[in-house]
Amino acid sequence: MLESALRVLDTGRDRVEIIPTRRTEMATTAAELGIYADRLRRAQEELVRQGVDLLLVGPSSDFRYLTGHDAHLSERLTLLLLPREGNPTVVVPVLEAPTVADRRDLVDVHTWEETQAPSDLVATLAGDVAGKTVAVGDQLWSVFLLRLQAAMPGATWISATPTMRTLRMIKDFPELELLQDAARRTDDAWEEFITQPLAGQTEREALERLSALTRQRGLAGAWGLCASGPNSASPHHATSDRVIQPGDAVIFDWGGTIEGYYSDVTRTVHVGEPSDEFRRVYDIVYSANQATLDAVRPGVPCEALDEAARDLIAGEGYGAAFLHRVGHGLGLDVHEEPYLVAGNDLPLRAGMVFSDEPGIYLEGRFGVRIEDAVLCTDTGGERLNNATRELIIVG
């Protein structure tokens, strides 16, 4: 369970004490329920507030956030429609009711057969929408969007990031639980995973027996890159039968999910003993990730993150070596905000989880990653993966 020092959260909602229980099963449907109930009733108010009158959402991250339902996507529309005020509504092909039964009692549920043409089923729950603004989920198809607007003409038409991304960034308890047992169980399957050699086996391999460790750990959806060597220098390598070496750094950045929700880490170990520039070149990033914590608080900018650790690099003559922001938000989506990256203003709330992730890549010779996930408290940050930083040298 989260740390003693974290019993509190002030997620700027609700101030509630985090039980010490490991969470070991699920919620009843009721308990379910009423916690999408009040993210559905949260996103209405925000509606409210940003003066949007309809709300629509595809299949996505967004749409499992708010229903709980892991809608199919494919090219039968599905669709949630929140209005800023009334009853959430659901539009489903009826082949896909059934999908949606154990929600009837959180939104209304509407079918299309298969010679309607759903756009105008939507049209009609929504009404007139001329002169309205209507927000859009950005994973919505074009295809749907483009039918939509042809249905529902004279609205003003708008991105809903704004308003799903303040839900969002500010994880709930349940969500808070989930990170961390993806996180412990990822960190579990490292330290085992470094107990074997890597030479001679090439980095598909390689990431694959890692794979596999964290799969064995119920993780879902398994995914991630081996870098080795000269591949290590390029920060997002497709991973290749490239054989690791002696002498090789290698970057493995992996993870899973538990319930939609992700484990994002990287670690960089050496094969047989390092030269002294990369022993160097490790200490600095092994700062840069510490210093990046350190700036962790409320209140404090976004970018103010990135130029903990840019700095600190900088200083040690690497700076044109660090090729990215230092942290992306971490949930539903391996890649959500808010985003750790210069000119972005944005302070820091309790509650907000996201990567800290500082790298030095030296073209056609090695680079170095150390990622972690974090925690943002009322008192400072709080990593969520302890597998261990130090330098591990393999055979």
Given for the second form:
There are 2 protein chains.
Amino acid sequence: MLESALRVLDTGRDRVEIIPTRRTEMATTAAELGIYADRLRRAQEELVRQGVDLLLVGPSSDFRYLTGHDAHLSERLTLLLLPREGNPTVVVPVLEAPTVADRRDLVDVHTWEETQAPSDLVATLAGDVAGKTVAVGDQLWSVFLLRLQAAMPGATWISATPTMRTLRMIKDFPELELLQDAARRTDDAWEEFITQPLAGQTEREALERLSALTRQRGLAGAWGLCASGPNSASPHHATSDRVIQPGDAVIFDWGGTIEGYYSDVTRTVHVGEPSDEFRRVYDIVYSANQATLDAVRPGVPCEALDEAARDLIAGEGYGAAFLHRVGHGLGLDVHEEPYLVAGNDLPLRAGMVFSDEPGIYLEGRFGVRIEDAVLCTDTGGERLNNATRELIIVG
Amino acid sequence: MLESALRVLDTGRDRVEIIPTRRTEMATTAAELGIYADRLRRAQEELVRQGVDLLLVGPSSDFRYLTGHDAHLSERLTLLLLPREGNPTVVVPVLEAPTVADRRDLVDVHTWEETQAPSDLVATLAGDVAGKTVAVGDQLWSVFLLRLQAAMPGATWISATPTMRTLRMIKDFPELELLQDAARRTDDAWEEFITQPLAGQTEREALERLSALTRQRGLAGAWGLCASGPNSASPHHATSDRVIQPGDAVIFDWGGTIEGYYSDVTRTVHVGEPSDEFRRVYDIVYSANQATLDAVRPGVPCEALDEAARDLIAGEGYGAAFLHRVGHGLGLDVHEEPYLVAGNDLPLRAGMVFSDEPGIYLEGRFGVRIEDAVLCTDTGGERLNNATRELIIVG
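Could the form predicted in complex with a further copy of the same chain be shown next, to go alongside the form predicted alone?
To see the whole picture, the full complex is given below, headed by that same chain.
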């Protein structure tokens, strides 16, 4: 299924090998680094276009996207400096220098010792920034930003979101393959998981079994929630020790990563025979999930997808019970741009990947959510997840 | 062992029950909330003492420390506002409101809708901050800080480190019990793990077995690294698919959490008979670990512990191969204040918990690190970890 999408998205660049972003014994080849050199170059083009002089990115998905290096987030500053022209530089604690040794053809590396102040090193490398605009990666810790603001006076500090989202929202071939792979393996885990009964297990036990099946299929960073019975009516319920019982709706929202790229799926099942109202609500959410998919097309504003689901649900009388936006971008972060939410008029483009996850939550009673990852192609939406969306009744 | 320490640390407050900070079906009792009300009150005293008008804390260990709530870190802003006097307030996305429902006796709760700008809500709640000093929790994402700085003009923005570390560095009874419990369970996992041979397994496989044993003992958030042979000479080596071989030094540095509180242990073993040099280096690191412990006493500056290990290692001719500080605080973060590093003259105090982890790294050959968590009591240092530090030779 994705093959068609990949053809549609072929923009002329050569198909490339999947990049092993986990550091292994294998040397990083020049071809692999070429992907990141290209991304850094495109980021510089964005800086010029957006009038930004310097981009600063700490350990985060942005860092990994630009360099392929899954930098260690800690109280010791690691930072990528990308000026609008000239070489990118990575500042790294000396004891982590070996982890970037294979990136020295991609970036200049400057190390700092345990007793040095890394923000002073960054200030020296950046030069005089008075009157200049410095964009900061979203997930940089405030403790670092405050130190950098003190060490680099006179600059205008802005968020790097506009720069980074322009690049990251449109997935390239290796990214799409990883997202499809992560989705498929997560679907596989579900198909095995749901052959077993749930009644008598705690939410935590059920989720642990699903997580284990997900990990067994090669996904790292397995995460998720299980919300049963009345808990299913709270969209962000924290998995508890509640025992799943006959009569419960049970929501599983989970995923994991392949080379840093996330899967994110939700399925709602029912333990024993459901009420007529549950069936009706399930059917509405099922239809809203389909309506959202049907609305996907390049040029359509993000908010139109939310509206498609919301109009359908409101038309059935449950508008007030659809508590959240219909979706979010998916990639190296489990939530990223674009956000499918009222007020976001950003037009969809081919290559965007996002969740399609309408839900209805009836407080104290039950909730239903159905979520797939969806790719926007030149001709419409294609689901990356294909585990059945039909209502499953379990023991 | 910890019992003596607890007696020493008894400052007059009643011994309290361990707090279940994971949300469960059980209602949160007033007595449990009292712990956090006390911490919030002490934080306000620090704000007054340090001339800070307002403290802003996002989802992080600081948030959990002050409220007992393990807030969800995401692109949707959740924020604790603590003025120097008056009620604490939590701003939370409306769909996460149920997760703080049991904190309404502790904090005022304000929710924001999907289409609202939460930084405007924070600005309204904070009132005019022109000329005032606002302290920001270290781990708040820059994207939020930049929006808050724009929405709240005229304030002086500083790091909340000085405020929060004053509170968090000195562990109270429930914290010490959790840290001791986490350490003991991690030691137990090691004792079982190390009865099996390592040769022929990859680093990843060996670490996965150790992680599984750690999880089986009830620790969440299991993390770690395994570095074998020449990889052991890189302190922050990323666990790889290298096959462990006879003749290898193998370092395991790992842990997990109990109710959010970390364990952090390192042990170095040798596969097959070691060289004389390896034995010699092992003995030096072993002695440096002990020398650090022996130097622990209230009033001693943090840097003196680093010096104790460094002097011993340098005296044996390996000074240049001890690449990092001797330790870091341990609690709700795996690295936190106090840092045991040259230049830090902060005096130790009873109730501090930190790692004691000297190491020697011989590039391209091998490394040795031995790490325990240590509690500073009124009379000296007490180890929380007691898995054997004697050299273990495995198959």
